[in-house]
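Below, in structure tokens: the form predicted on its own, a single chain.
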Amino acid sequence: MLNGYLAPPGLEETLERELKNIKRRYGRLFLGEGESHFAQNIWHDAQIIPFTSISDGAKKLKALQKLWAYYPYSHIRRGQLIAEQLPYFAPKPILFPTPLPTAPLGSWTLIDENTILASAHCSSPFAHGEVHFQETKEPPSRAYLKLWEILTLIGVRPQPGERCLEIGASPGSWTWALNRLGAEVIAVDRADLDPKIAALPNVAFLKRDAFSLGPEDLPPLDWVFSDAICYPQKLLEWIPRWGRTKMVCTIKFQGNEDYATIREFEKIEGSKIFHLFHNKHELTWVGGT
């Protein structure tokens, strides 16, 4: 069977370049073979499902299994008609810390009038592999969305008292996070903290070039984190220097993905690369979990 991969929305071309041999498209979700990082959910075994009316099609997806998110496409108010008659389904925005959903959710389309596209087997526990939290206004940007992400995604975070080192932490929103579930943070960059996050307690700053620094230079630490702008191929040289702490790193693109590098990252011991929802052309990896 062919899988479905669902495009980030304004990475169709890449995720396009990315997989190989694709049978069809419908909108943002690919047909195809082949493996993908930039997928914001893969539909394993994909499923082509004739039916003859509504309550045809709701049945069908019944039997297969009971919660589904429903992906527009084609023939979109007959699809929802067909939703209607499926069990009820509406994520609402998650508290961090939440653990991850545990019922298993399908994904399914239209094609056409009389076709279902459908897998009750996703790579992702959340509809389209949307990963909407209860946000505040505290931290001085969003990017600390990405941080909750994450540490959802793995199901492990950083305990309080544990210590950790963030680098390229300006202006300070994954460091507040941090603080904010108890860990200290060792904060490095060449510009400014804000205010408030500098003024937090247990939070210390440095003001210098992340990447010079190494253990040596720094009492030990439960983690490290980076969600600094630098080409992919100098975060890859200076992981290593940490060996088994573990680190949570985003791989920013500095224009087209850069394959021969991400099976570099791929190479280093217990390492996963996640396409998350709170990503843009960045992957995040993750090492030492």
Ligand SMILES: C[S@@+](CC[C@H](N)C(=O)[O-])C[C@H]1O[C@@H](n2cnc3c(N)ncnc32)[C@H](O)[C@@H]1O
Contents of the next structure:
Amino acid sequence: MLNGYLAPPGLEETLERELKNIKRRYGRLFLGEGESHFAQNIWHDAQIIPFTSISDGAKKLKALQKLWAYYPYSHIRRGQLIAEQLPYFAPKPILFPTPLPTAPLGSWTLIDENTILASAHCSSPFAHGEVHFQETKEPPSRAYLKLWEILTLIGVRPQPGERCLEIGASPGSWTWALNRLGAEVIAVDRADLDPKIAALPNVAFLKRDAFSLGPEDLPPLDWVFSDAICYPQKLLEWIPRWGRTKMVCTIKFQGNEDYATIREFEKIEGSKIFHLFHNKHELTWVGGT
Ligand SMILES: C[S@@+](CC[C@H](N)C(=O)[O-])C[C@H]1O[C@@H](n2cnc3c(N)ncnc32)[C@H](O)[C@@H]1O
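What about the form predicted in complex with this ligand, after the form predicted on its own?
After this comes the whole thing, all chains and molecules, with the earlier chain placed first.
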């Protein structure tokens, strides 16, 4: 059976380059097979379901499972009428930290007037892989949403009193988020931190090149974070210095994504790689968790 791969808005061409065997495309949804790092949600074993009326369509979806997220593509009014006959599902922005939703959530769309494309087994527990948080204006930028999202997805986060190194920390939204969890943060950047963040208790700032830093220069750490803008290769060479410390690093691509380098990240023991809803042309690598 084929899978559906939902591209993040604006990354349709990236997904087209990544997927080897695309059979059909419905807006941002590609029907095909194989592995994907960039899909925002994967509809595993997508089924073609013919139906005769709105209530028949809803009945056939309900027979598969309870909760469904509708991806509007064609015959949108008809799709909305089917959605109205399904159990109510309108997720609200979540408060961080909140555990991952556990209720199975399917995805479906209409590909013509009498045909549903649906999957009861999606890779993301969030509708269309979109993780919406209750936002705050306290930190200097919205970058903290990436950190909240990855810590939500992996289900572990720095605990009060744990020590974190964070490189490429300025202006300081991740530092703010780590500090709010009660962690101690050693923030490193060549540019200054926002003065409000630098003044937070339990935040120390080192203004210097981060990649010359190693564990021998610092007290023992529980976590290492990087959102530094750098070539992926540089990060790849730096990561092994930290052994089995829990790590969260953004892999930023300068031009087209580089799959040979992605494979090198995957080879690191215990690696997980995500394309977050809040990632743009970048991936998030996690190790040691
Ligand atoms: C995208 S910003 C980080 C934003 C940050 N995560 C936040 O939440 O505010 C990337 C940062 O990486 C820093 N950077 C790039 N190369 C660096 C290096 N070799 N050493 C230290 N900082 C570096 C830049 O100065 C920049 O502030």
